[in-house]
Amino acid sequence: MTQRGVNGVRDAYDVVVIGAGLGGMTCANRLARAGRSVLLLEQHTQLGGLATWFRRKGHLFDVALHGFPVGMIKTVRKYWSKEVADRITQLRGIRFDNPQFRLTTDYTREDFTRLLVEDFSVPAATVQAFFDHTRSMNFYDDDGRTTRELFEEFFPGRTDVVRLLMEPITYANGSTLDDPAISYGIVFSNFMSKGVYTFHGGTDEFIGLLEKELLASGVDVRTKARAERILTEPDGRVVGVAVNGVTVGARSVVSNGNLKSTVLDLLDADVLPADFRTQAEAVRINTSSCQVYIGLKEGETIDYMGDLVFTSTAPTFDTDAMLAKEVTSRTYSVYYPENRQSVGRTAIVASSNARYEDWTGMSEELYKADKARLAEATLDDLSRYLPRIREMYDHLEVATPRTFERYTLHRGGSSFGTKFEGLPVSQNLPQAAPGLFHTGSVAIIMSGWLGAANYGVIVANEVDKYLGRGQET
């Protein structure tokens, strides 16, 4: 079973991997499954990172977002179980509603094809050679475009193209149109398939079957155990961490934390290459995210208003606008009962990009009265599509990237892991401090479900044949 804290802890193991987002989680089984002994920390007192749910006095809530492409149900079949891929399911509505338009679509290729050709007058040649273009996008043909210049190609002039192809995207990951092409393409083409998908019955039982599987595959998993350092011979070479006061040795060690928390707080300053050391420090953190919390009254439901409702007041898709303390875009996640059978009542979840310097430096009077605030604004902007939206609910709260920084320890409270120049830095660490890797979010494309689940695979092959080699304690 799951234990807290570290008693009984054994002295060494083939792998330590520090925090149980679902990277680390997928990393950790692979590892177990092909032989080797694992140790899985989460300083959290649950697992999952970002993938995880709280509940409020007869309330159950996920923390954020969350949608994922088909491809995530592969991934679990593979390196999971078909029990859990088959609980995943397709959301049947996303809605879009702002001044430039107003439409529901299942969100596949064919619906979205559609939509370009008929409702935006796009020339169906344009769109297919769109599709096509960001399906062959791969790291090794970047050619340095910005994803603003991806749309100026194929949709000179067309804001409201944009908006619909980017603003979903943006949600998903953080991306901006400055940001690198490539890191638009890969994900956009990954949801650009057969619709947004989530796991039937909720975040908590996804993420129990999960643990179910971890320990069957022999993983020893402690919560309330937080990783202090990462120890390392003078060579550079890992071998072992300090977990809660305790040392424990490790032929390898995987974080699937915050990149730029790994190598320049868990290791020692001296171990890695200035070089290394100074590309890291370089690595720009993502944007966060706010949230607020609503959980509506035992009895009261809603008619039917979409899975995911993207809504914005601004005049065109704006970044700086998307991520401003005066928010004026924001995702409904809604939760009917029947997709959550074990609580039976609605929630709804709202969802809005946010930069982590808006909400600190501040006294806890002020940080409570723009929470506040915020919870305000959003009744107001919800009641557009539940008009009784402010006597239907009886559990409100407000999350923000402090929250994410406080539960997750990620810089910035960042939701979205670091900018593209972080992918290098996490895909070379072994090279700077043999034994050593890193599963967490990093360059806008592996976050999100799927995306850190595929590189927490990734990681696990890479430390299997390190460990092969024969490298001892």
Ligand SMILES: Cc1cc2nc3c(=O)[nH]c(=O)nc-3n(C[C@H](O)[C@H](O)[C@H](O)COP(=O)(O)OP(=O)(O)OC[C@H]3O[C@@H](n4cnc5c(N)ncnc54)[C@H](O)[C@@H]3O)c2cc1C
The other form holds:
Amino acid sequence: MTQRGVNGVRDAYDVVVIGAGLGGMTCANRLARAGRSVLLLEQHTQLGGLATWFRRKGHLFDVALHGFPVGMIKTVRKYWSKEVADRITQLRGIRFDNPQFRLTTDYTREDFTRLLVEDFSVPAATVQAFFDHTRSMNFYDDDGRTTRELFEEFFPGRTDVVRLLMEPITYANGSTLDDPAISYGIVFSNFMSKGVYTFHGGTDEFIGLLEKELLASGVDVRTKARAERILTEPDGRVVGVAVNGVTVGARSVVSNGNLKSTVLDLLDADVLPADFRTQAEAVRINTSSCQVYIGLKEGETIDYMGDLVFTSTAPTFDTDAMLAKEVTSRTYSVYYPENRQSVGRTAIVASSNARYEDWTGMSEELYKADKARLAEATLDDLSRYLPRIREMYDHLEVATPRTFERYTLHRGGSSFGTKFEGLPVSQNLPQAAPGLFHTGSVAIIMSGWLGAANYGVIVANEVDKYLGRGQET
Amino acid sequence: MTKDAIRQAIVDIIQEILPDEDMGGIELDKPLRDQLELDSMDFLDIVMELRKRYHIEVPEKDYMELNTLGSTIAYLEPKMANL
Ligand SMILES: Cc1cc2nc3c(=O)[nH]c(=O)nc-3n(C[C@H](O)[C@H](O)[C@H](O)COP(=O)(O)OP(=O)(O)OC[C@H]3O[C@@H](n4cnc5c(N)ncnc54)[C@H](O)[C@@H]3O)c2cc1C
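Could I see the form predicted in complex with the named molecule next, after the form predicted alone?
Let's see the whole complex now, leading with the same chain.
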């Protein structure tokens, strides 16, 4: 059973994993199945990290289950179980509604090709060339181009096409037209193959099943266990972790916490080479999110309006406008009771991108007032689709960048890890501090449910190599 | 291990990673990626499985040796001969 706190932990493990986000959980499971002794520490009461949910008065809200790429089925099947993978289902309808166009799609390559050719009058050859080009992109051959330049090459002057191709990705990972083209290309092609998927039953059931697997694999899972320091020899080699005031020995440590916090807060300042610290300090974190959770009364149902609705009242695609506190762009995720038999009610979650700075440094009173304003504006906007919405709900709650920071300890409440330059810092950490690894959302491409889980696997392989064979703890 | 045993060992590993694939007709000198739905994550799994089962380390610079079944056998033969 998962235990709270660190009572009864062993003196030492092959691996201590700090953080039970999808990266940390997948890494821990993989290493335990490879025969390593693993301790998984999570500071919160729940596993899952940003892949989370909460219950309120008969409602159940998913925080980060809007959709993930088809690749998740294979990843879950390989590194978790077939039983869990079999519960992944495709979203039926993804809608766009903005001043430039209105459409519904299943977000597959076929359907996007049809839309681009028939509705947007883009030559079929251009569409195919664009898809092939993005599909061939690899994170190890960055040609230095920005996403803006990529779009300029294929669709010059077509702000409507850029909006269709970019807006969902900006929601999914906070990236902008100034981010590297490869980070866009990789994420876009992951989604743009066979559509967008969800977990039937919701995040709580998903994480619950993963937790069962972790325990079956022999991982020692602890919640309410906050790692305070990563302990090293003077030469930087990792020897353990201080957690809840207790020292636990470790031949290796994997941090699934925020990359900058791992390097700059959990390690003693003098263990790392100065230039590595400087490089880590320079890493930009991604932006954060606001969400408004709306729970409909028992018995209130709505007609199918799509699973995911990308709405905007901004004239064109504009990442600054998408981040602004005066929200003009929202994604509605609609959770119908069919997919949530355990609850039997409809929930709507409105998400928007947000800047941490806009929500901090103010009095509690102002903060509350701003949250209330966001809730009102969201209800106004939603009433364009559901005119009776104000009578239909009986629970409404707002999350801001501060909420995300509190629950995950991510600097700036970052929803999607770091910008691209975080990747080398994350990957080269073991050279600076032997035995210390980082996994979890970095560099846009390693983020999202699929990116984080796969990065967990990649790092598990590195840890397993580092530990070598024949001297298991 | 004999060459045949090595071949079987590799096929077993791939079969475990890709349970739905038919491993019967794999050709020795055609890239594995062209015959199976193998992605870069699967190659990592092969590397990790070789380490776990046979204590063999395949460094990153040698990953391209795993291109075909034939090249994989040839690459692993000296490492597995004494197992
Ligand atoms: C609003 C929102 C919506 C999203 N929607 C989607 C979506 O629809 N599809 C999708 O694919 N992705 C989505 N994402 C992104 C996705 O959820 C994340 O990229 C992914 O879950 C991150 O996993 P991770 O491994 O990086 O770990 P995280 O989820 O960041 O978890 C890190 C964990 O480490 C713990 N921790 C940190 N420090 C310590 C410490 N010192 N001691 C102990 N524990 C510690 C934290 O408490 C946390 O549990 C969304 C994100 C947000 C914020």
